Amino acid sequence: MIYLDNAATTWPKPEAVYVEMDSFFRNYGANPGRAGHKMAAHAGRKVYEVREAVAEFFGAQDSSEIIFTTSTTHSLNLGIKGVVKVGDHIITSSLEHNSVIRPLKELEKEGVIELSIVELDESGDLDLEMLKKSIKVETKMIVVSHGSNVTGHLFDLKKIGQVAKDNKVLFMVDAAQTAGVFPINLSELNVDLMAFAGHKSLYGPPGTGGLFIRKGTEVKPIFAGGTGSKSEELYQPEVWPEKYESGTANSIGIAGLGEGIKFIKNEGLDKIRAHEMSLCQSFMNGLVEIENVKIYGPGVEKPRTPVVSFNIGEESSSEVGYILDQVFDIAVRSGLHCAPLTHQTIGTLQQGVVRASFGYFNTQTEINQAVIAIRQIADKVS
């Protein structure tokens, strides 16, 4: 199998992730922070150590600003629903994943918020002038993805963050597609909340994710329950991170996530990104030479994520994806990618697109084989 669906979840994981999770589960799989015995204490220390590692990796000032969740979706719901109040105005972009747009549209439908959606400018970047003009007295927060899971567009967090800061509104980032590939230093960015996936380019297992909440940002928990601390209190404790982490932590998954971050630090973030972008450029160069293939998103000369979406003529994207899987043993993602606003923006809401996304464990040989397969499909349908 040639696996080109790393934007959904990276595969394979570094070997150390598998080893650590197996060892942790077999030897220390107790409930962290819920008892005083050695196994529980070890599990609690592991969760703390990984929280510290995540905070350092993203440049957070305090590890308690890192809230472990089950996914980016969980994090976005916590950040959005925990912040907004009746009468607030929220701004987002036209390239958002449903994990951003659905919570916002739900709140809009209920009459809780007013929602504005900012389009792209002629260069394909977020229209900053339109963003500035969208801000009003009631604006509470700007919520955007750092990188598109469909087109590969990469937004400039510094510029958007400066707009938010100048207008005294909160700035929330969906970093599902960029955490672990692009450097993110929260101490240098005006980002109040950042959702990230553990199972994508941080190389953790599914069921892991997190939310950075900058100290001083008021976020109401969306869950309440057991936290392992302040058990005598009948109300949710105010201490971070327990305030936002009710229930038993996914300590096994968090242990795996810790090894994923170690792997990135050992290999080097720049080295990982350079490899993935080299494969991305090679793939795009190959597709450009194939007649009847259309590529979406920015060109290789512009900042972008290692994701390439394309179509072959008017052929169904699902059919092309099926052929790549069944005939050529190549795994891609086809359809709408949980991002209908993006497809509406690029004009592919009916056809969808075929998406290839590259990871550190992909090779140039695999990219060459994928291009050959797409050429063969294009020759048959043209």
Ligand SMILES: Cc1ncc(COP(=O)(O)O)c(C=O)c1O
Given for the second form:
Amino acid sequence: MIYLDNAATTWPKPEAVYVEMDSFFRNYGANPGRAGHKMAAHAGRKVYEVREAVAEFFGAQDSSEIIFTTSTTHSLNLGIKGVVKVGDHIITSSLEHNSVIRPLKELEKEGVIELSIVELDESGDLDLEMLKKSIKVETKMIVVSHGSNVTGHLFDLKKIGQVAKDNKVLFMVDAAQTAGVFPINLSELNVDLMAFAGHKSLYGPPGTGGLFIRKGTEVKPIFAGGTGSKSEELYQPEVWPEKYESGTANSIGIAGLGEGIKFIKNEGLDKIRAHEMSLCQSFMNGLVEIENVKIYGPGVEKPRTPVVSFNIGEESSSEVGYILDQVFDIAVRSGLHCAPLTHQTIGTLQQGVVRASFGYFNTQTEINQAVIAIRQIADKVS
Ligand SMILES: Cc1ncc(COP(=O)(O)O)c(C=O)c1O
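So the form predicted alone is up there; where is the form predicted in complex with this ligand?
Everything in the complex follows now, all chains and molecules, and the chain you saw is the first one.
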């Protein structure tokens, strides 16, 4: 099997992730932070250590600014619903995943917020002039993804953060597609909230994710419940990160995430990105040579993520994905990718797209085989 669906979740994981999760589960599977016995204390210490590692990885000043969640979707819901108040105006982009768009649309439908959606400019970047013009007195927050899961567009967090800062509005980033591939230094960026996946390019298991909340940002928890701290109080404690982490933590997953981050640090973020971008470039160069293949998103010369969406003529993207899987044993994602506005923007709401996304464990040989397979399918359908 050639796995080219790393934008959904990376696979395989580094060996150390499997080993750590198995051993941690067997030996320290107690509830972290809920009891004084040795096993619970060890589990709690592990969660703390990984929180510190995540904070350091992203340049957060204080590890209590890192909230563990189950997924990017959970983090985005916490960030969005925790921040907005009745009458707020929120700005987002036309390239967002449903985990941004749906909470916002729901709030808009309920009459809680007003929503503006900024399009791309002619060069294919987020239209910063339109962004600036969209800001008004009621604007509370700008929420955009760092990297698109469909087109591979990469947004400039420095520039957007500056617009947010100049206008005194909050800036929230969906880093699902970039955390673990692109350097993100929160000490240098004007980012107030950042949602990330543990299970994608940070190489942790499914069920892990996180939200960075910069100290001083007012965010209401969306859950209340047991935190293992201030047990005598009837109200949710104010202390971070517990304020946002009610319920038993996914300590086994978090232990795995810790190993994923160690792996990235040992290999080197730049080396990982260079490898993935080289595969991406080679794949795009291969597809460009095939007559009836259309590639969406920025060209190889532009800043982009290692995600390539394409179609073969008018052929249904689902059919192409099915053939790649069944005939060539190549796993891609096809159809619509939880981002209807993105498909609208690139004109693929009907056809969908075939998406190949690359991870550190993919090889050049696999990319060559994938290009050959796509050429064979294209030859047949033309
Ligand atoms: C840009 C983007 N945002 C959010 C998500 C949701 O991530 P999760 O599956 O961790 O909830 C994804 C998932 O693919 C994504 O690509």
